[in-house]
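First comes one chain, alone, set out as structure tokens in the form predicted alone.
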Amino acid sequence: MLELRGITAGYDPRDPVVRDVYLTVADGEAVGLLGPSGCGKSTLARVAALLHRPTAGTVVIDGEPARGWRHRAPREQRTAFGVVFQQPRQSADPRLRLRDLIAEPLRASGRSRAEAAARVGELAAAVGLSEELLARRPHEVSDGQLQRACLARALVPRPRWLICDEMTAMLDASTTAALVAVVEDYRRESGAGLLVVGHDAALLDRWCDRTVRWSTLVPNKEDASPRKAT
């Protein structure tokens, strides 16, 4: 179980853009988080991940608080979330080629090269990219094409959870369920949680177990009290 127990977090300790939030994500369950641009989802997707300290509330793996949070989590944490942005060029690495962006977490974890290279032949395969493809850096591919090789990335160390943050806002519908086929297929083989965070209801109605909307998550300011979400 993945909780998110009275988060507060934003930029400006002063004005945070996420207040008092409670969410929970079983294991192998599909949670869609719908809202509009700009309310704090992607805050909140990146506190789930530990990629971004609350100012209050915590996040809750398996009964166990997270304990640190970036590279200050330990690794046993960290590496149980994998996350693709809605961005993929803001998150790629410009000089790697697709192959060894695809193999980063693995490297980082002292992963064997011929292991390394095993898993990204199985992953690219799975979202459909080439050998061709796989020897070109960014700029020399489309964006459908950059964010099948994130999505491969966030994979690659098999996570036990998988946040999804507007990952499709950029691609055509094609590749839409191309990738969501991936991300249905690795959660049916694993058995990994799921967090969608996007803005297209009818998508998330498809895609999830169930959609939390964001207005029925944080409280106005005339209301302290916190509206939970399981």
Given for the second form:
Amino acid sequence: MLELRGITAGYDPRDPVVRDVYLTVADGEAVGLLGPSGCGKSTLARVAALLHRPTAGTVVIDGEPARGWRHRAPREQRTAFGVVFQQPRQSADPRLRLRDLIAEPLRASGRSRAEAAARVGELAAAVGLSEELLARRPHEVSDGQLQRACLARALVPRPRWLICDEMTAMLDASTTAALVAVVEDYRRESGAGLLVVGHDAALLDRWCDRTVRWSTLVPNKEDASPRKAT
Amino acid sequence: MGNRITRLRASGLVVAAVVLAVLVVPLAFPLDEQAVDLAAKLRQPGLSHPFGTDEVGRDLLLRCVYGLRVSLLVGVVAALVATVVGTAVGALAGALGGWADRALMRLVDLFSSVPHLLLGIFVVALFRPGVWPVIASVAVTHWLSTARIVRAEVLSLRTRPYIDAAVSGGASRWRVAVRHLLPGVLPQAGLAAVLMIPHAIWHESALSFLGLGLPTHQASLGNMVNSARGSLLAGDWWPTLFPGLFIIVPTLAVAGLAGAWRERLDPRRRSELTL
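Alongside the form predicted alone that was just displayed, please also present the structure of the form predicted in complex with the partner chain.
Entire complex below, previous chain first.
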């Protein structure tokens, strides 16, 4: 169970992007978070993945509140979340071949090359990347192919929750369908929970068990926000 | 376009010739660059002395090559030391952030607040004249800009989603720094190092010209220009001209190569080249 309790977060403490938001993802549940661009849903997703420290509120993982964010979070807690971002170009180190990109989380936790290679082969097959593509660097593949690699990288540590932040916003319909199928296969096999952030209501409604609209998360926006009032 | 390639070729040729001369001449012609021949002092350039001789009859061509050797040694070593120090300070400041960043950058400000020739003179004054104090003096005054460049680059890389992805994948601070941040800043740091070589050579010449660098008997381009001042007023132009050219031409050539490298680093230029 993943609970976000009273999260207030942003990049300027006096002017937070997210104010006092509550959201729960049960084990194995798929939750869609629907909102317009720039409303703060990506920030909330980064808080949930322990990548951004909120100014107030807690993230509770299986009943235990998270104590640290980014490097201050224990490795097991960080790797419990698989994150896929909107722009594959920005989320792939331009110097790494796709093979090394996918293997990076395994290498970072000290697993051997052989073990990493076996797991990479398995996942590459699952997301539909050929051997030949695995030897290329990010600038030599398309956005869709790169996003497949980024999804494989997120799945490598066998996360308990997947967080897809506008994962398919830049992609065509067939690639979108393929990536959604990969995520669903993984969830069926592992029982992982899912938080999908997006602005495509039709996709989220079909994909997720329930869809939460951003406006319902933010209580009494006009009253709670002094900067809007002035 | 053609102009750029010509410039690049000319720069490459000069740098290659300089490196070759500096490495081969002392081995191939075991002549003494300090040999004094008072009978042949201040000879005009001619067959036996292509660059002429100086006021105590030493061969200027030989001394120019030996001087260039010293200049290159100082330039390359000082640029390397300054780059390593600057990269370390900049990367630490950018990667750690917070008070460590503020402390390190105030240190950089402190060093920058002193005119760097003055600081360089202060450092050489602490030691007996020689090559190493000059290298130390140039290195101490030249790591600042590299530290600033590297810090800015690290700050910009740090917020990329791929760093988020690495953190989420369980990478330690050390692994993020070594695997993702450092490789990203190395091209910039390397370019800064090459651009620093000409600057370091000019600094060595300046210190020697002021009489604060290398001992006066040692062949150094700065020393040679300094000791030629007297004869220049008497109308003898060659003891000033040739060492001067030996300072200017190689430094322009190194700067030309670095300029071509900088154009390659610019992503828009790079995509032009690969298409």
